[in-house]
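Next up is one chain by itself, shown in structure tokens, the form predicted alone.
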Amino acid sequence: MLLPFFEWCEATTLGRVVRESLWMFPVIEAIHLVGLCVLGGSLLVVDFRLLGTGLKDSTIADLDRQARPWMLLGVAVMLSTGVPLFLSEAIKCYYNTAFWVKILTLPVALLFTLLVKERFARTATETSTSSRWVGATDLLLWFVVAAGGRWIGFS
């Protein structure tokens, strides 16, 4: 049912340009991975604090406030580079289970991070059972997104 949409995506000018260029895909992929590092670092520092395993001299709320702009930058970089990467191989993605794992988990991870974790972290001061649950859930969701994305390259 979605195959015609994926065929259209791959036929777009941007998809064709990225696919036919010798250097465009690897350069965009490199920028995508830098975005992953920025996003991952900002998520990990807050999630580890929620779990009670890092930066115990800072409150959860302060750490979250400092990491949030980096997290949003990482998301913006990854989305803006992920779209052309997808367009260049949309039909391959359609038949790729790892792509579907990533693309279906990504909105869940984003919503959880922005609506649950961020709201919780704004008011949290110390590690608790609830903070551990939130941190572990956030880590798990983003791990699935990252693992799905990484596995796309092997499929």
Contents of the next structure:
Amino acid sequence: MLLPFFEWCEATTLGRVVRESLWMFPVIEAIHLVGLCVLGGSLLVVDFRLLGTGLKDSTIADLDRQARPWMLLGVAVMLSTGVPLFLSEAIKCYYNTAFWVKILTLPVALLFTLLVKERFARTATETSTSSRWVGATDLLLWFVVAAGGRWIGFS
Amino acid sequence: MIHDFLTWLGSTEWSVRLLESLWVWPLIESTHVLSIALFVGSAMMMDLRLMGVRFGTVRASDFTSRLLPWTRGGFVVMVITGILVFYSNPVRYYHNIFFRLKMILMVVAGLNIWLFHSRIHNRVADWDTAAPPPRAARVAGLVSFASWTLIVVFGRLIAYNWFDCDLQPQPGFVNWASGCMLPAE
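Can you swap the form predicted alone for the form predicted in complex with its partner chain?
All chains and molecules follow, beginning with the one already shown.
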């Protein structure tokens, strides 16, 4: 049912340009990976703090406020590089289990981080049972997204 | 000589098994990438603090005492998995220009870490809350951020064979930089 949509994606100009270039896919992919580091680092410092480790001398709210612009930058880099990567091989992705694991977990992770975690962290100071749940859930969701993403290239 | 040693290394049973494995190689490579997110990601956050870009409310020594164990943990996993990936196909990586660029940059990043800890961080008490941090700390943060970014980029590009020795003709510079051993013409 969704296949026609994926075929349309693969036929887009952007998808075709990336696919037909020798170097565009690798270079965009490399930037995608740098974005992963920025996003990963900015998520981790806050998640570690929520879990009760890492930068414990700062409050959760302060760390979250400090990390937020870089987290948003990381998300922006990931999405703006991830979309052309996807468009260039949309039909391959359609038949790829790892892609579906990633793409279905991604909106959950994004919504959880932007709505649940950010809202919680904004007013939280110290580690609590609920902060541990928020931190662990955030880490787990993004772990699935990242691992699924890497696995697209293997299957 | 290095080439001969690596040729032997690549012919050992475990190297061949690793390269041909259906699951183990991808699992090692995935662990490598995820540990990079932990190591480079947390190092980048510390670099932002050292450069005076972000985390100004957090003491510099908090990063080096409380976050650094996680950064180190990521580094250890990253190095072990990286060595295993290298072991699976040593000759190919040795003659890959991106691998060589990556190794040079890792030496730069390593020297920067050593200089930071021996010359700048040992006086952290003097600038723990200073805004902006001293010039030397900002330079160390910038060198770290830039070198690890390029290491990630070059590391990803190792996977592509554009400049591999078995793909000739190549520009003379590429063959020289990759240490290609071409048959005499």
